[in-house]
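Only one chain is given next, in structure tokens, and it is the form predicted on its own.
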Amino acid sequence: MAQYVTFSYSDNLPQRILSQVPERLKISGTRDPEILLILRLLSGNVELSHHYSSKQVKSRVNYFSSDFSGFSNWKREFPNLLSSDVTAEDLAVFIENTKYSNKAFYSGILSEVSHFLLHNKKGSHTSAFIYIYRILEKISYAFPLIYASKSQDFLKSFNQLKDLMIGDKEKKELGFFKVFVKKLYEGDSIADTSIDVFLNTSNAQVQEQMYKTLKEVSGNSILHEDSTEFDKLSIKYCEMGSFLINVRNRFFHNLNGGSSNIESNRIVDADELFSFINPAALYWISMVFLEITTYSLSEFQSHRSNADV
């Protein structure tokens, strides 16, 4: 029996911009490469249709920007995020030649992103967080392996994986990925920055309770100095994964008698709380996704250049 098609996708770039985009970067609605759909969805310019509910969601939020502002010219601006010397044509060639690599993995990520956008549109932010966490789980082992597998030097790959394995003291939740993120941004100034969760409720007492609850969940070791009571909780860039794990464990596990649970009466409205966390979380995941794509594209171009010699 054929699988039910949950979502379909269509292009939502303004016509004046779309006309400039290479054909292979446009959304045709049939057999579009999953990695292209993910990049375009996270850029905020694809319309998705959820067939079961007959709901249409126009993605407008650019999760590749810290302020979520959209691109004025996607063809010119998005490739620059990958590298200043990468063009839209370079990206089209890369996607066309790698669209069958890790297809099942990217198909899974596409589904999670689509469900997130659907629940976000419905205002079901607690449910939407579940899909963010599912993305985090899916990429936790895949991204380090993709990163290492791009190397043509087996010894280099072995050493990369060995470095990730050694020192992983968190044997449970996503510890492998946590070490990977620190390695990925080693020496990069972005590692000194923060991911900011902004709280903006209509009630000052509720906002203070939410802030203190999230601060308690975070722990001092992952908090960034830019935090300001009680409206901005700043998480160290490379520790955002740990923050999401802590929130998931302490809200959704809810162990009987567990003193470390997030009590629902303290946060008053779960959907409102997660409406503050989710954008920052997906922005961080999108930036890690972008970093992996940049690395993969660079390796692809390097191999093609060497093959031409």
Second form
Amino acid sequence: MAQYVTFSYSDNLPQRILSQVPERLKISGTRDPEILLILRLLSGNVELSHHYSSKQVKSRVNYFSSDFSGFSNWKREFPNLLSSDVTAEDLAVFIENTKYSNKAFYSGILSEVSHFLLHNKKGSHTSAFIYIYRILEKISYAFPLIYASKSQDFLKSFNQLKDLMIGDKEKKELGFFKVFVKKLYEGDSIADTSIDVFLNTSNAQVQEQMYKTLKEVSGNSILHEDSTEFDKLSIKYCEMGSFLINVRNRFFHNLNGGSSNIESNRIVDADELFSFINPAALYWISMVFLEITTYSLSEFQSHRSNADV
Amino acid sequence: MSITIFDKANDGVINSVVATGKTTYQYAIDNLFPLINRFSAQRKSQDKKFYARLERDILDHCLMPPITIAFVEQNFEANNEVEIAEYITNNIQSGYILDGIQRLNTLSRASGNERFDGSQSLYINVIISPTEDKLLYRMITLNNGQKPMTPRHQIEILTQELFDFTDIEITIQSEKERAENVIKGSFDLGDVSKAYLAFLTGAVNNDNNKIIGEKMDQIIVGRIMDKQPSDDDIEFKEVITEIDRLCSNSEVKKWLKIGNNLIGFSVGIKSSHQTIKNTNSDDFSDAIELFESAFKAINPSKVNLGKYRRELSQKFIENYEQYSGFDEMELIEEFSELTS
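Taking the form predicted on its own as the starting point, write out the structure of the form predicted in complex with the partner chain.
Below is the entire complex, every chain and molecule, led by the chain shown above.
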């Protein structure tokens, strides 16, 4: 039996800009490469329909920018994020040639992103966070492969991987994330920046409680000096993964004993709290995803040019 | 003469004379206010309403916090306060307002009111610095907290206004000038600005499309502050002089006109100034030919093209003495080591 089609997608770029975009980067609605859908969804210009509920969701937020401002010309500005020398045509060639590789991986991420956008639209931010966490776990599946190929010293990276893989569960996830993200952003100035969670509450006391709760959960070592009490919690760029894992563990597990949990009464409204965390979290994940794409693009191009010779 | 200097001291970090003194509101309007228009890219004066309160206070004889003005004078020598005051009065038209642009604007607006009293005192800080680089370092350390004028903006202004490119052979054109009249073979001022930024930070990668401007500025400020100027450092003027000299060879000129090469060169030369100085332009041309053939051989993907060009040209210039003596294979080996 064929699987029920949960989402379908259509292009939502302004006509003026869409007409300049290479054919292969447009969303046709049939057999679009998953990686393209993900990149376009996250940059805020695809419309998705959830068939079961007959809901239409327009992705409007550009998660590739820390201030979420949209692209004024997607074709020109998006490829610049990959690298200053990459054009939309280069991206089109890459997507066309790699659309069958890692299909299962990308289609998993695509469905999580779609579900996130659906729940975000409904205002169910606590549920939406679950999909963010699921994307994080999905992406982490690709981490070891990239980590190994980015490391110069295979012997050392093997041992590091082995250590991380056989540690206890908690250490495995957290520890590996840290090492991986640091490796991914080695020498990149973005690693010195922060991810900012803005607590835009209407009540000052609630704001203070939320701030303090999140701060307790995350611990001082992952806070960036940009934080301002109590409206902006800045997290060191490379520590964002640890932050998300902590929030998930302390809120959704609620185990007795051991580390303290997030008390639901203290944060007053979970949907509101997650509405502050989610954009920052998805921004960070989008950037990691972008970095992975940049890396695959670079690999693709150098294989290609080596084959030319 | 209506500037009085009370005291002077030396800033050991930027080797500058720093003095404090006093003048009057009227003198500031006549002599300091015109200076704020000296930068062609001067940031706009901010909304009047932010300063309406100050305007009213000025009329009520308030005393504003000191205004900072700066001068660049290579061999400044003054033994006492009176001489410094004389120097300032004589050279006031070549001064720069480092801090207090908005206050001077408000002052000038207030002076239109009949209640305005021009004899009220205004305290001033004066910095007389031997070089532009050092002044910029202090300017950024001072203005860091200020939002409207970003460090990048300050650097653009400085390359445009403080550096005098008239006594060099090569021409440098801004985007605006290029629109009016293209001088063939001229350098792009934007590239020179970027090279200057790279020179100041000691880093070739100061552009990152993934980071929004505000955060990038924070990073750049941090890098500039880490790179405190020292006495044996060369100045950017000397870098330009070297570029100018080497450009007598047309191949070299073509190579340096590529923004990424210019950036790499400007950072690399910090460690190899003496060697480069003693290299004639034809030998240098041979060396960059070697560089290009090795660069082709490492075959970078487009993703890394610009990045590698900046990084490798920096390394190449840094180790010029050694690398220019390599044969192609040795250099390829070195490059693939650096890029792996």
